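One chain follows as structure tokens, the form predicted on its own.
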Amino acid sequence: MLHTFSTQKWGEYFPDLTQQCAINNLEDGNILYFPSLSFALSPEEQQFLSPDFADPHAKNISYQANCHKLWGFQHLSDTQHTQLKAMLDRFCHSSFDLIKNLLPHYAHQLTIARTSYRPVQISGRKTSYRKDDKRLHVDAFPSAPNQGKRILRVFCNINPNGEDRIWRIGEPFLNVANRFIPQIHKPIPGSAALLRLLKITKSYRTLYDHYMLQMHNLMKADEEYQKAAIQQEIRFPPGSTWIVQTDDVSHAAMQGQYLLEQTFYLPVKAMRDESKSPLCILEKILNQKLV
């Protein structure tokens, strides 16, 4: 399930066969881990370790590096404001600078996606099932179909008190696909244009994001597959970083506070082995084209 690296720089390069083994591990639904491999704040940026600048209606403070926007936060100065955004800019490059090294055969394909850092304690939130991420799901947006592509993801454990951070991890892709999707209609014709003119989605939701979403909400209702479903806990201590397919491997955070995190997409014609990927046991499952 883990599969271990023991670098501690961000930059580092990385062997051939090193890059070989960390991608089939990947696409295999394993989880790269980094337990040396910490980002440090600058003393300006230790301030941030307080839940008070998350916004309580949002589920976490984001940032986006293509237009330098920040949300999700509140009780800012214009000072702090620019500290904050140079904070999550820094660490969405040095994750950028890791998937380089480490998956060079990714790299010119990826697209940044949302940096997101997380000061609550996860553990005593309250949230609708749906949001709820204590529960074992696998990724999918409501709002943000993919439309196939994979959704690559570095964690890092900022913690400044020696707190894990606890996940649960699930069973294989294909289980949880059979297990769930007889149990998924068809989107009723002429939806997901609808969501798309009603600004609902801020894309296409293809059948992939249907079926993806439609799984994601039953996994986190089915009150039994949460307790029964074949799992094991993994502890990730604060200065490790993590890097896994979220919408391949099923997975639930069940404590820890202070997190940061990167996401990027990848298009799944990037892989070195597409048949691995959620599209194409979707797509085989179903026996038709779902993108």
Ligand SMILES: O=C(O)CCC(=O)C(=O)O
Given for the second form:
Amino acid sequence: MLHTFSTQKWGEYFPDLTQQCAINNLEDGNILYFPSLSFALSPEEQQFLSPDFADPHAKNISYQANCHKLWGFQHLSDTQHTQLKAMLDRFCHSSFDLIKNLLPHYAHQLTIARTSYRPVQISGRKTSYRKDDKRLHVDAFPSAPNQGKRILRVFCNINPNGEDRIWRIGEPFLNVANRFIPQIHKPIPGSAALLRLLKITKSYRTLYDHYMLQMHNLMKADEEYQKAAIQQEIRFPPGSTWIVQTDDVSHAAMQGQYLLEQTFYLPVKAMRDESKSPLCILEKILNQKLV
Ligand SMILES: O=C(O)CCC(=O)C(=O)O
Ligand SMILES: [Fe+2]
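Form predicted on its own already given; the form predicted in complex with this ligand follows:
To see the whole picture, the full complex is given below, headed by that same chain.
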């Protein structure tokens, strides 16, 4: 489940064998775990270790590196806005350096998506069941269809008070898919075009996105499944980093505060073994093309 690395620097070099081991483990649905890879904050940045800067209506503070845009915040002066942006930009580049060095096979084909900062304690947080990441799920974004691309994420616990990020990891993707796919109806004809026209989705919601999103929702809605599914608790201490493809690793985030996260999208064709992608697995189960 966890494949551990002794890495201590974001720009560290990895020998060939380590790179191969990393890509195989990742594509097999394991988590690449770096217990000694921390992300240091400058004295000025430490002021952001407070939940007060997060807009209560947004789940996270978000940043998009290619357009330098920050959103989901509140109560930031102009200087603080610049400082927080710089902190998230640095995390984005550090994460990308790590991926480039560890998974060079992917590097040229990745899209850098959102960076997020999560300063709010997750345990006890009330949301609708669909937004509740304390329930086991695979990731699928309602407004951002990824059209089959893999969701590759780098997480780093920056909690200053010794508090672990506590996750649950569920069963393999194939088991999840075999259980939930038979319960999912085909989309209503024309619905994807309408969602796009009304700008509810940022791109076309393909059949793949439809099945992934329904699976995400059904998993979260199924109280019995949440309790009975095979699962394991994992604790990520402060100063640790982990890489996971959250579209195929069933996960739930139970407890913790102060996390940095970087999302990348990866085309399925960039994988070493495409047959391990959720896209290929779903296409095989449903016996049809989904993108
Ligand atoms: O905040 C976390 O620890 C993870 C939440 C989650 O489910 C996700 O980011 O996909
Ligand atoms: Fe998630």
